[in-house]
Amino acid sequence: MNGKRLKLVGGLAVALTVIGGLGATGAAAAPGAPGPRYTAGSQGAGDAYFPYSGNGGYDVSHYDLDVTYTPPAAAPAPLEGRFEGVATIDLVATQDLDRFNLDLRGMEVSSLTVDGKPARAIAPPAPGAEVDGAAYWHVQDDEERIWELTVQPRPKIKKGQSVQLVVEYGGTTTRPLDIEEAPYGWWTTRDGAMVVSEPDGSMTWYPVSDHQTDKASYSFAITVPEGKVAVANGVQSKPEQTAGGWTTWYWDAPDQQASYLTTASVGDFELRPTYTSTSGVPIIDAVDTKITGNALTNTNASLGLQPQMIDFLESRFGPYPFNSYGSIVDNDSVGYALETQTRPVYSGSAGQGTVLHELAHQWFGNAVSPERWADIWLNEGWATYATWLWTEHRGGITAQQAYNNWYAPARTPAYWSFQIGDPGALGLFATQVYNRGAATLHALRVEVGDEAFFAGSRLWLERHNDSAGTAEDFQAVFEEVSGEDLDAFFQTWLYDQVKPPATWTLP
């Protein structure tokens, strides 16, 4: 991600109140007695920052999302769209399940089936009440209504059993945050939608286990008014089809993908002809037709470098990890970019440094994700450091000079006291996460030497590909390749609340 987030969505505190007030869903066993065979899946993935994002008791293997979207009417009509969806979710139980949760906010469920067996889904009654196999709870606060769905399948699901859940749902879309905030989730625009969901905004547009520890493959069928273009992850699985004033766009993303990296952006896009990198990666760009002048010139120049950027990063970190790449450039001028998998989203225009940053995320953040949000520096630090390496490669300042330029200026004690290893939910996108994160990586390179640094980088990506890892896992990889004890190093850089010593500042 590259952009600003002025505050986190209000949903975190609300979700804590909602779910925390529901109480236990599984029967408690008497002391010394065996527990119940079938129990409820946990109400969240257990992330310290977002405890109720994601869910336990199952692993999703695939989401098939069939969406019909009507963008807002022309101004001065309200900035509201109409959304209807059918989510077909393939999952495998990781325990004997009595019930399990899905994350879903701001949408009404109209139908629910488990392996074809219907369960009536209605507007939620009293919090926690059960209705024909489905239980709902909700709360109203000043900003938004947040719903989470609990599914109680009958018969119950055995550990290792595969099931298919089909949820029909829909609602009115607006903007989950005020216009002055950064985009989040299904971000309604006048001509469509800019869909960007870090850290847990995918639940605003489909039912999901919304945490990066439960990756899955995806397929999309997105139906929009004729003339609009819908762009999602991966490649077009078949040509778009138009009938009766509507066009359906089909996309397939077979690689493992974290939920926050999904997109289904809609707008007045020019879907440009596919081209390839030297290694054969197909590159698919969609650029808003309303972008003109210098913004378009800058965007075209930056996107034109994508094949060279892929070549460069492959030379440093190994093969590009997915089936395609490209960009979605929307004319919304919120100054935002996100590394949505295979197809980053940019607002306003796409600058060279930002394009390289989001491309680097395909390795660092997408192929290997942070197992917990506290380790987001492993995403943003790497993407920022990659831009330092690219600048040096292109004949600009060296990575060491970039480090020195970061280190030299006088900064407030508050700047240095910020712990990038534990930034807090409201600090995920603080500048220190990016810049001190990059400096941490450069200092590590100086500490262990170039050979061990780049070998460790590749080993990290190979060992945790299509999965997630922690800062401790990262340290273990670099101790393995370097033979050094790096406890003191990572304590200094991730947690000490003072300026690091000048040890790593070289000529």
Ligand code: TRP
Contents of the next structure:
Amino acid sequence: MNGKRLKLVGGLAVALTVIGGLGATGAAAAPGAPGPRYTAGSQGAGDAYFPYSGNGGYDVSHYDLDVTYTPPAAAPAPLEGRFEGVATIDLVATQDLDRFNLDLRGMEVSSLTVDGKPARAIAPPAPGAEVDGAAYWHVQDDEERIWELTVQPRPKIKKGQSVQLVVEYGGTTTRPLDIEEAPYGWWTTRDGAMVVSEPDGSMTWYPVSDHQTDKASYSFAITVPEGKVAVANGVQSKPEQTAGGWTTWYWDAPDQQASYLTTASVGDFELRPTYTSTSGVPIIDAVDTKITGNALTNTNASLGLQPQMIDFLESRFGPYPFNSYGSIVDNDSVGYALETQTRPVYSGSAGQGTVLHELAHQWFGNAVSPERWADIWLNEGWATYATWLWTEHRGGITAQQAYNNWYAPARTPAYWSFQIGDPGALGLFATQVYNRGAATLHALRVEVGDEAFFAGSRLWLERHNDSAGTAEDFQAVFEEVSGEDLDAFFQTWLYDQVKPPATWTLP
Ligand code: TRP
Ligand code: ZN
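Show the form predicted together with this ligand, please, because up to now only the form predicted alone has appeared in this conversation.
Full assembly next; the chain just shown is listed first.
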């Protein structure tokens, strides 16, 4: 379902002409004449950093993903898997639709139906060219980062109409790289796949409106060779079934979910028995059986704290937002973790601070997502600040001391000139987004006082729950609870390209 609509950015109009035809609606109407009633849904959600991510003209309500996956053979065979998928997508048109797009990268579509009516595959038409009948075409331009699957349904779709799309697709999986050349998407491992897609890697494994302004619920049937375990978001909707050397794992994630938070990781996992937080959240962990020694000891110690961590964050920020929780710990180490919804993924081992960080993202980032990628500090600043609060709660240094430790040392001009409120696509996960982001929240707390700070945090989470919000929305909430004008505050912390003054540093 859509949150608020984003404004189209300048770059998008240019991009439209580059692809040609994707957004075209035919010859211009005579002045004063009504425009064509059925038009093309936009090919992006309007995000300035990723103009082709997400799509317009419809709202997805549910993705049902049926995947059959064969992991790579033993080394020295290439690290490539075989992937076949059937995506059943329920969507509602938000305008009269002549055609619309999905995002899909590195996969080939073999069949596509809209409400059971087949569309035929064609080559991308020339700009402005008319296409007869129901059809689909796929532009995959790695250089320009354009991955757009266009569907022309016939009959056309009326505004408000619900339709079901079934896409059969597949391909060879590899190790996709994001814009920063960091691994993401359906990241093929020797024993399976570690599926971590922030910011726009979900399109590497299913056709999707790949932007957090269109959240949806999910269900999964993941079929893997017998002995492999597939773990996705949510809960197992029924026991796995094995036949003829293949096991199908069924998962159900009924809560609204941003596409970058979808996972269906495959590996040699031990799926551990479910346990619960005090408040009754079922916790389901999957740990790679190849993790041993210190890595396993540390991982088990951190995972064992998850119930207490949930209790702690609930006491500060209100109820845990989803139907379940738990961790996926993969041994294929690329050295980082992602807060996939209800079930973060860790590589190598799971440290205590990281586990708290990914858990905090369930409130900050997942239940309430950054409406634009430029708002990423609302994710990483909060998750980092939550670790400061946890450390204090556990008898370590206070949040104030953590802030002082960040504030005191001399840092380079380059460090201070970085704008966390507009980090750029290449700066989304820069260190400043995390620690200046956390410091921003601590300074805000000093500015408005504890009571308004925690009231504002909860109001933010309630108001934008299951949806998304911007830095301006965030400011509005804290102005409301504090009665203060916070323009200068957020200007200083998010945009001023210098070290913030000591105004917010308590003794
Ligand atoms: N959001 C992650 C964190 O908890 C970092 C991250 C961004 C990431 N993109 C990723 C991790 C892709 C794994 C894969 O800070
Ligand atoms: Zn994070």
